[in-house]
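Here's a solo chain for you in C-alpha cells, the form predicted alone.
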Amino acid sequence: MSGNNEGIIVILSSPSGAGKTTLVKEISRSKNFQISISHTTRKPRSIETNGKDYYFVSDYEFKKLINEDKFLEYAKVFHHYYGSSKDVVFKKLNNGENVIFDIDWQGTQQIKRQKLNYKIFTIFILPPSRDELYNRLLNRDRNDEKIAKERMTQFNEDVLHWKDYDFVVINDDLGNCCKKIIKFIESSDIKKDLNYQKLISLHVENLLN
C-alpha cells in the first residue's frame, strides 16, 4: 500500500450518526490499523473508556495543548473540541504502522493542507436515508430527541463535503461497507469513477430532500 517503510493515513469522516466510529473499529481489527485516539472536551458516554475511546480533558487542558502546537488537527464540533495528537500519530507512522482516523471534514481539511509526506486515503461515509440516520442518533444518545435533532440540523452542511474525499460509501450494511473501504485502501487507486460519483451525487440529493 505504501511505497516505503512508513505507515499510511486513512481518514473516515461522516455526518454524525452515519457509522464512522464503528467502521473505524472494524477496519482496525481486520487490518491491524492503529486508531488515532482523539482528545475531546465532551463528557464520556456510558460505554466509553478514557484512553481507549477518547482522552477526555477539560477545556483548559485542550486549549493548553493547542497553544503548545500538540495537535495534528483539531475542531469544535457540537460545542466540544476534538483533536489528534501530532507526536503520537507521527511516531506510529514512522514505525511503519498504519493509522486510521475518526474525524470530521474540518480535521480532514487541516491534515490535507499540511501536505504531509505520507500516503493519505480519505473516505466519506453516508447513511442509507435520513430516517435511518435519525433512528441511529436516537439509539446512540438514549432516545434523547433534543440531541438527535441538533445533529440533524448540522447534517445538510456536513454531507456536502463528500466531494472533497477520495472515496464515498453508503453504510447500508456494516460488513459490506467495511469490505468496500478495505478494498479501496488496498487497491491504492484514488482515481474517481465518474459513474459511481453520479450515483453518490444522486443519493446525496435524495438525502437532502
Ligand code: 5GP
Given for the second form:
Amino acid sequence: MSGNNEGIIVILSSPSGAGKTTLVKEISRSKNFQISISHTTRKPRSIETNGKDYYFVSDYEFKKLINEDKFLEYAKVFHHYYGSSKDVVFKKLNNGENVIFDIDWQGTQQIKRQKLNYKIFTIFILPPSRDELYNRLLNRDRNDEKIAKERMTQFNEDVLHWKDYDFVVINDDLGNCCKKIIKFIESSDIKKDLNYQKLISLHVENLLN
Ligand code: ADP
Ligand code: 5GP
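Now that you have shown the form predicted alone, what about the form predicted in complex with the ligand?
Time for the whole complex; same chain goes first.
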C-alpha cells in the first residue's frame, strides 16, 4: 500500500466513546494492520488485558520511559498519561508492516510534526449524535455516570480537531464505517469531495448544538 517496502501509519482519533478502539480492532482484523499498543497510567477496565489493550504502568514507570526517550509521542488525557512506544512501531514499519494507532489529537500532532519518512493517514471519527455518544460511554463504563459525564465534558473541545485530519467519518453503522475507512486508505481521495466536507461540517454543527 505504501508503494515501497515500508509499512504505512494509520491514525484514528475521536472524542471519547465514538468508537475508535472498536474500529481499530476491526480494521486490524480485516486488513492485517498491526495495532500500536500504548502504555497508560489509567487503571484497566474490567474487560481489558495488560499487553493486549494497553501496557498498564505506574506514573513512576511512565515518567522513566519518558526520560529514556522511549515514546514516539505521549500526552496527558483525562488526568492520565498515554504514549506510543517508539522502538516497537519503527521495527514493525521497517519490517513492511502497517501500523494503526488509536491516539488523541495531541499525539497525532506530535507524530505529524516529526515529518517521518512513512506514509501517514489521519482519520477522525464522529459519533452519530450526542445522545448515542453518551449511551456508548455509559455502556462501556458499566453504567458509571460519573465517568461518562466527565468524558462528555471534553467533547466540545475534542470534536473541533476534526479539521486537522485527512478524512472524517461518522460511526453510525460499524461495518459501513469500517468499509469507508478502508476505502479511504486504499484510494485516499475522499477528502477532495467538497460536498462530503460540507456534510461533515454540518454534522459537527449539529453535535455542538
Ligand atoms: P473510543 O475508543 O472512541 O473511546 P470505543 O471503541 O471504546 O470508543 O467504543 C465505545 C463503546 O461504543 C463501546 O462499548 C463499543 O462497543 C460501542 N460502539 C462502537 N462503535 C459502535 C457502533 N457503530 N454502534 C454501536 N456501538 C458502538
Ligand atoms: P481510553 O482511556 O478511553 O482508552 O483512552 C482515552 C484517550 O486516550 C483516547 O482519546 C485515546 O485515543 C487516547 N490514547 C490512547 N492511547 C494513546 C497514546 O498512546 N497516545 C495518545 N496521545 N493518546 C492515546
